[in-house]
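One chain follows as structure tokens, the form predicted alone.
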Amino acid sequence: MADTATTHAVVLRDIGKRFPGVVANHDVDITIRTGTVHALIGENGAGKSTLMKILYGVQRPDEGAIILGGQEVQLHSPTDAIAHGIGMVFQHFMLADNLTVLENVVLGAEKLHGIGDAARKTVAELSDRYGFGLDPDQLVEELGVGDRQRIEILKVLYRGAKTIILDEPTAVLVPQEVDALFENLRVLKEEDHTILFISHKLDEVLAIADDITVMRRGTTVGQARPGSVTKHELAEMMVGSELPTPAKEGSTVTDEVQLELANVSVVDPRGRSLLTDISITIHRGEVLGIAGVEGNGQAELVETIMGIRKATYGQVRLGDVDITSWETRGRREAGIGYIPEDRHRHGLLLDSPLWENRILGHQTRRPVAKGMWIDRSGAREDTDRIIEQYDVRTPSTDTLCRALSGGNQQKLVVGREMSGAPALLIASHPTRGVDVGAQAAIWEHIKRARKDGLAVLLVSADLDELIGLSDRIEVLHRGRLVAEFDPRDVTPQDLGAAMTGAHEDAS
């Protein structure tokens, strides 16, 4: 029989943690080989990102035990499991752009190799060995998000790790990327790194899985092996229903226009052009899906429609009305809905009840406020609403909102922006980052809402939801629209080279 020290990079046995009033994880047990990549999914709220923590040092374990390549350690913080040759690379990327992919890379690290000849030959050296291609002295400002990506890696890499956590790899990437972010992670399982894969994408951890566990209401409920399992039988493990999909359904745009940009363009204050020559119609009961790689200028459209980034030129038309010069207060009430790309920075007040976050963009009108004075009962009664309406779990309107799910806090918000009938909603990234379950159902209110006439931009990173949710697709490049698509007849592939300019190329 092997030695499970040479077998085994990672075993979690018996692993618990409690907060006040809530089981985060009990009963967590997880066996990871050696140079392998094993899956981890669930549902938000599923107990991953806790036992993550954990595994990384930032939370200890009430109960339990983590051996690691056959020995018991206990870990008190990050700088244990680095010792320990243990990375983590997250979600969002912790990159300073003004420094070159060299510096950032030695940055606080520098008493590995200094910051001088040896510490460039080791990352160049690194940077060859698993086919990363990068080039130590290029400006990260200067590189695409998959580029950005494979310095996380390098980073972790570079500090000596052999098992290495991914927090969601492939949600800001686009086909290609992730085709090459897989072939990265095949050449690290080569050099005996073993990968522990967090997703919400099944068929990618199907593509790329050599283990795969499941979890569910803070502990494991099921493992499988790729060649084994279909990702209905996953989804099923994980949430107790069939895989949900944004199947296309009859059209029920109507010919009258509710939101029009016209030749819009917006100029930084440094002069950099960061949108140009924006012309864009949506209709009553129409999607209009907006593709691109991250930092292309889909952030600038939202924050131009919202009022909160103004217009340089050309002009924006809710309805028959010109709101070119109007504050986003106007707009929010003359029924523009708002979710927000990043729920926590700017949909949300995390240390605030679920009741108070009801309120906000919606202060002035009922059934939150009466004249100018907030109706605190009328809040807290349209949020029990919305609760039932839109399935978010909680115990009581008076929870504060970080004690909620991932998933949970998107559903809140997407019932507080669908109240009141809104005329238009601007829905940036709706479904990042929560489960297959709350996908499914923020997807259903939508669609529900564009047959009843709403006209939605939707901006999404997953080209899935785009093409099964989207009456036309237009494609963002370098601040510019280049392509447009109809989602009926286009594939992800088609729309990825799009968004990285390999059409134009082609052509």
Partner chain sequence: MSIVRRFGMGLLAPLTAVAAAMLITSIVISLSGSSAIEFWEIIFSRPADRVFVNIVNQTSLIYLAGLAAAIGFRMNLFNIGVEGQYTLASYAAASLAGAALFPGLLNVFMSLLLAVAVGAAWAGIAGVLKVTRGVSEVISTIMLNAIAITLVGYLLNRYGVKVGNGVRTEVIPDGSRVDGWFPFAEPDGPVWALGLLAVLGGIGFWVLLNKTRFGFDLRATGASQSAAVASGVNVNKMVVYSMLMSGGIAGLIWMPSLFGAAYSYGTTFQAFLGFTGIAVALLGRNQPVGILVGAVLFAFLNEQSNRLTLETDISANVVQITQGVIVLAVVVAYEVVRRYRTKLEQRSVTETLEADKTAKGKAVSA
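What I would like now is the form predicted in complex with the partner chain, since the data block earlier showed the form predicted alone; can you produce it?
Excluded here are partners and other molecules; the one chain stands alone.
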């Protein structure tokens, strides 16, 4: 063992980490071979993110050893970790939109190559070497998610990382971008970099990983190699249950219109068109899927329906009421549920307990409010119901939201927005970050509500989810609806082509 230690980029031994009320990690043992892609999978709250934060020096372990290149080290901060060649890309990008690629990469690491030509040369070289195709002088605001992620990776490479941690990197990517990312990872691997990545998407894991480690309830429960294991077996190791297939059932679409957008356009203050002439109709019992690469107007579309943004032209009707000029609160009271794409920024109060988060967005309605008063016990009880029905793993309803794992936070948001039998659900990436078991459960909840007449606008980067849940799919590209598909006979390839604008060019 000792003589092979040098070919092991990272060895974690007996790692333990506790938070108030939970054991996030205990007896974790992982060995990561140099020059491999190592996938870390496991159900929500299994302790994956915590473990990676320990390796990146963000959290200190309570016990156990971190051994890098055969040497035991103490990591007190990310700076320490980078000094040891470890870099991490968080799920939420940390880029300044109004700066260039070069500026973003160099920011905070000016000491390495300065900020002038030497830095530009290094950035260009790195981008070329790994096939990132980034232009150092382009503004970040002009770039899509895929490129942004490459900038984040470039940032860690620039700082000299040899081992790169990616926490759920593919959650925000559409399939083409996932392929591109994996291509980059392969090149990195050839150059002897080690990649550690967390994912809930087992197909991807099997496609790219050399080794797979499975975590459950805070500890490592198994190792596998892609060649000798199937998706089913992995899922079983993770959650101990069958893999869900988004099976289609009979159509529940009625002819009663629940939401109608008529020629909606949104122009920003600088005169740029964000949405152009959008007309959609969703009936009761119908799920309308919106496909598109992130940043093509999905956020604007959703915000316009929620009243967070005002339509510059056009009309929004809920049932037969014109709600174009309504505020967000009125729309929510009228029965619109809203699962925002960014749960941290728009869906939760991270430093408030779960029961207060149950109230958020429902401030004026039972069972969490009575007249002008907040109903604490009502909120607590209903939070318990959500915890139970959506399997939110938490010590109690008084736990702060921040202490929940990403997937469990998502489950709470979904459970809340499905509360009180909404008439319309605006769902952006409803299963982003949740494990396969929870994903199936959420789909089941949505399908059941649809049977009872729920209309759903579903925005998702997950094409399986789109195809599996939707009754109809519209493709959004550069703020316009460019194509419509029937999910029964569409292939991910067709969708993919339309999403990147092939249809528009043809017309």
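Residue numbers count along the first chain shown, from 1. Heads up, when I say rigid core I mean the largest set of C-alphas that superpose within 1.5 Å between the two forms. For clarity, every value in this text was computed on a predicted model and none was experimentally measured.
Once both forms are overlaid on the rigid core, the distance between the two CA positions of H200 between the two forms is under 2 angstroms. Superposition on the rigid core between the two forms places the CA atom of V187 less than 2 Å from its counterpart.
G108: CA moves less than 2 Å between the two forms after rigid-core fitting.
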